[in-house]
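Take a look at this one chain, the form predicted alone, written out in structure tokens.
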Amino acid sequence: MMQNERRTISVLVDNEPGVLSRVTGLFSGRGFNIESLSVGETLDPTISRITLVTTGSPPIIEQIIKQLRKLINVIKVVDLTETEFVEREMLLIKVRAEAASRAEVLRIVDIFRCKVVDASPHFYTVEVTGSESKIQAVLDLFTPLGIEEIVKTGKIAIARSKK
């Protein structure tokens, strides 16, 4: 049996209403799963860059990027996993933040070079950007201290240079 590979794909998209539907139904349609998934627009305005993670054998993730090139108002898929590429995440939290524990979360944020975006007499909302194992990381320390609530962005990524 073939091992699920996770992969970071990269697809380059007209800007227009509807294409972001065709690929999620891409996905949704064939029984695909994406555990990611952000879209932005890139320099130029008529064009949105999609970075999607998916799991799958070797053979499921061809077949993705295969179906994904013959969408309609796709312009270039590219699955960085194969590459060096640079990727992020972005999370806010607001974590409990009382008298007692108050110096503690800001010790936190300190160490993992994080902000906090906003302040309450019980609360600190923490923005937080890197990899995944950092935003893990970040997490499993603040858990113990009461997380109210979260938000995460998808995956982004680019590929690295050529050097």
Given for the second form:
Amino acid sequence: MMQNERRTISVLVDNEPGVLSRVTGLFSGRGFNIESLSVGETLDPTISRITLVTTGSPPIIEQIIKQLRKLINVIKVVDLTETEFVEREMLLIKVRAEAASRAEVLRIVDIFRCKVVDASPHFYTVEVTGSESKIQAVLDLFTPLGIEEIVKTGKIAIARSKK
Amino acid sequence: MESSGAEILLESLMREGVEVIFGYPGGVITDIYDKLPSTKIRHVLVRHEQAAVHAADSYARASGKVGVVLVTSGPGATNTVTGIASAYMDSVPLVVLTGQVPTGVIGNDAFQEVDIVGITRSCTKHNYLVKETEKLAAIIKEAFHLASFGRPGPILVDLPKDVIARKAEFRYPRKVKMRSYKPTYEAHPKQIRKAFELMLQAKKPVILAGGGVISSGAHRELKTLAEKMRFPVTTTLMGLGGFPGTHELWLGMLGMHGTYQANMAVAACDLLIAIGARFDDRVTGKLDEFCPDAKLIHIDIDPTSIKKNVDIHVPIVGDCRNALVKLLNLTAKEFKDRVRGGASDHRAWLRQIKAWRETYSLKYDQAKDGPIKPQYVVEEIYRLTKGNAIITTEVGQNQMWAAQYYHFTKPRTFITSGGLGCMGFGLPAALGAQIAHPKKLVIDIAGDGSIQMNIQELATAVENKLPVKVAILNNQYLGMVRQFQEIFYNKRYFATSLTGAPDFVKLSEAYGAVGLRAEKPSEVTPVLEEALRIKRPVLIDFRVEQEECVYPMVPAGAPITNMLLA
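Here we have the form predicted alone; I need the corresponding form predicted together with the partner chain.
Next comes the full complex, this chain leading.
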């Protein structure tokens, strides 16, 4: 059995209705897995960038990339894992913040350079951006305090500029 | 001056050189039908939309042009899906135009609304929903470009009623501007060189040709290469006709119902050169044991086909013909020194193949007074037509006997639903081929099961004076499934008997065609001769042996050397 690899793939596509479903349909139709997906317009409003994270053996990854390139609305496919790249995801987390724990929440926010974006008598909503491991670390620390709700984006990634 | 969407559409089709449309009208596309008679385009009214797509598919394959289909929204559109999926699997260039409800009510469950763009996303090469009349001409231009450029395939264009009705300026783009989709036509010289070196070293080479050889027009180059290198050639079902079926280097078809020599040669070869073939499981059998000792060269315009199922040593992305021309250039330059110098001496291999050939895996006994053997019917069709007919088939045993016993010598003469294996294909396909080649003899080799899936198209044949011949190998069974039940399910026949079939002769007459029947071997030839004399659609009911099986046969999932011989 070939070892599964985790890949971060950046796909430039026409910014048109239905394009995302062509991309995701390609994955579901062939039984490939998408772990994370995020989409947004680029500097050119007619082009969107899809960042997706997928896992598979090297031949499966090769097929995924070739199949993506075959889609008519796909302009460019880059396997970022082959290069140096920066990646981020964002988490919004509603954490219980009663009198006894408010200070602890703020301490964690401070340590991890997060931001409180909403406050109520019982909860703080905290914005966290960073790598997957940082987000996981913040989640682990908030869990004992009582997490009410979380929402997470897919990963976005960009290649590092050449030095 | 402004034109309506319908006029823009038809004018665009004419600019693309469209001569015939296979269609069926409906509410939302009446604007197009209203303008159609004032164009030079011929409209062929089929009796079911699925048949329109199969006919256009076959027209495209027989003529080398793009096939065009026009149907209405909702049920008209959904009825095309099977045909589209078949064309997609077989890489056939089609443009399918579907009507759609007005843009204002799309998504509101309007009468006869269906999201056909969503439904066909996974079985078209690309599809469009046209939202503005102004963009229609450019989309049609792009659709025709995409249908035939790179790996061919079906393109669907969904046309809302208001887009067709509204007026806009007609401007037909000269060129297609696309920032994506740039297929590689030119094979890479380094890869060609690597392939050539492997070819010179091979002691046991085999060429496997697929449908890509036919669609890229590479059959001449393939023959030259095979002859020059003295390489034996096998083909997939879709590749039949891509190499002369009467040639001394011809091994016969490969795979589940392939010949003994083809399967043995591929299993034992040390070099397999696959050209425009995609390694379907019906061809490879058990993957782990598919030519285990061979180096593989794979030429294909579609990079996704390469390394999809089998590991390839020398991948060559490019047009098959272009790659073969480059290979031939190398052989021409270095032929004398290296090829004749003994670098590719594989005489022992050819002797081995000759020995395998003596197993005669394609054989049957036609007793004089026994029931008619279906293979005999096909061989008689071959003999009487001298191999000059275009053969379409339905799907199942009839299809395999046609592939095995009609020896195709020219490309675009065998038209079958290969990848999808779609019953009901043969009769509409015969109509499409006959329209592409009005003077040629077109014969649908059919089964009694498949023919009943689109037999209503006899009306289309009669109305359009298309003198196609339908040869039903009538065994009163869904023969291929019955064969599976016989061999793998201990003869527990269930739901495969077709005793409720109509009297095909009377049915044919009811449609205004000619119906003939043969019940004894002695009647086969005279009935065929009569059918060939008649210049009208003829359906022949051959009452063949009921429990005849297709041999050789490789059980699904077994290695291709694991053959059941007759």
